[in-house]
Amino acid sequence: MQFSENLSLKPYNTFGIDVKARKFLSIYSLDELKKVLRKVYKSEIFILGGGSNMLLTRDIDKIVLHIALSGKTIISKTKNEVVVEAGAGENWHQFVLWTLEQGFGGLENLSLIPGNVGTAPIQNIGAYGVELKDSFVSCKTVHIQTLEEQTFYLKDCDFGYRNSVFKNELKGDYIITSVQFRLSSQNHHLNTDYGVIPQWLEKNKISEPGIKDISNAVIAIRQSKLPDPRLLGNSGSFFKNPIVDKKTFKSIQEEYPEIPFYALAENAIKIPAGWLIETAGFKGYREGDAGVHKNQALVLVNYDKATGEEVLNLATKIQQKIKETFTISLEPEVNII
């Protein structure tokens, strides 16, 4: 357990926002976690994972618990499937690469997503046609007030689009300590049709891709569009892709025939938020050190010394413009704190 006071959280959030934590504790074991929770009230703590899905707008006048539980384990294995478990503090992308090195399939489309394993279920992270829930088995947790250990299975998590029970009715009640996934050990089902993955495979003359090929494609595509948080502060996609009914979509399509879309159900159409923002004129837009990335309008960035409040003001400005232009309400994907 490592303890600090008045510590800058700039290295601990991918936006690179320089706010301070009154007290900061890195937690490396379940015993350490329970020891701390026995001594503090729920209202006194702030849980921090990989810091990849948040925008910090103020100093944290609480005890910040940085969850750093590590470990990767093969729980069970059959001819075609394997169940693996990872500690909440494991870096997500490094965990995905580990599964691929073992020959396990299922997470390759989720390569290069920033953050840690423990926060992935909260957001039900997803990319290129795959979501975490597709391979999720369970997650182990500790109740912050009672210290009771509880396992949440797929049916318990109420996963939705970038959503889960941990973002709603159970928000702030549990700390995830590890997550289990069911992956394929052979006869992998590959998701190759989403976005520009087919073009990348064709360009690289890969006619029979494997799981590592799909991962390489996703990594290359993400790197071409998304800035590296280590070089340019960001939290990946800032807004959710809005889902509208057919009537709303048709009215927009009449004015913008080129609008891209994904049909989800009979009366549900997903529209890329990045296209809406770019069409509204914000791609590459900048106000001081807060801006919209030049290659991907869905990504808000901190060029150097932007405050969280400045980034939030820009996000609000974008939301207002999208509402005026398209009558669509953009919802943040990141947590505003």
Ligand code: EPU
Given for the second form:
Amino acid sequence: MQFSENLSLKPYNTFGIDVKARKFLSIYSLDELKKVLRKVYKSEIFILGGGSNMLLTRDIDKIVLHIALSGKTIISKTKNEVVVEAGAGENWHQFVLWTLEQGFGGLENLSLIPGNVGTAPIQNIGAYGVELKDSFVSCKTVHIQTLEEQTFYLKDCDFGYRNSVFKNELKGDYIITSVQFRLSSQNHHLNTDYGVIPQWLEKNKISEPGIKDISNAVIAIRQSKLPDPRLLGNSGSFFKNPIVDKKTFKSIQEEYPEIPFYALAENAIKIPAGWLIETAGFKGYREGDAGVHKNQALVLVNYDKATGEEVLNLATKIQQKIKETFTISLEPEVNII
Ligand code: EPU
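The form predicted in complex with the ligand, contrasted with the form predicted on its own above:
And the full complex, kicking off with our chain again.
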């Protein structure tokens, strides 16, 4: 067990924020994980997955355990379906590509989402009309205090929009070690509802798309709008899309008839935060090395040397302006640490 000391976490968070971990250890096996958990105080531990959904605003004066558990396995197969399992430390997009190579459908709309398999259930990642919960079977975990292994099934996870039990009542209690998904092995159910996907297919003259075509469409759409974290530090959507009541929505719509929205229920309307931020004049805005992306206003970026605090200050400024202009409170989607 060889801890690194005072290690920069810059390569371990997609925002590229340069803070230090007092101690750092990558974990490659379940045995190793248990061994460490047995030895250290639980309050001393900070769990790090893909680092793709966090804004680090300070040095981590703890023992950072970087979950690097690997492995991709086919667990069971019937005529139409297959269950696959991946280690928590597998890169999400590489795992999606692997499922597509095998001819398995279900995750194609979730192509190119940054992060690792083990952190995907925590916020129920979603994109282009599909969420992780749609193909999730279960995840294996280790309890951080008791070291007991426990499997969480779909019904246990309380998945919601960018939300799960692991973000709420069980926050910090369990370490996810692997995740199982149920995928289709034939007769794939393609999800092409999200407007930009059919547009892309049409433009590329693909009239009978397969799972790889959908994946290619999603990759192309994401690349055209969302910055690649390897080139420009970011954590994807910084805020959640707010859900407002009809009265609030109507009063905004009166002033801005072009406002995009999705009606979720009779009195629940989701408004794209990207539109609110753009309309408030922040698209492409920059303060030092912290900025708002020029193609997608929902994404905050680190041009190079921004500190977590600088990004957070910008986020706060945006929240205040949105509150003033639209009376809406924007809630961060990323974890602020
Ligand atoms: N919009 C603007 N200006 C912007 C950005 C968006 O007016 O700068 C408008 C668009 O014109 C469109 C609407 O907002 O009418 C929706 O935009 P988009 O399709 O880009 O999706 P989004 O609501 O901004 C959500 C997810 C993304 C996911 C996409 C596609 C959240 C917080 N974000 O973004 O997820 O990729 O839908 O499904 O729900 C992430 O979570 O990190 C993420 C990137």
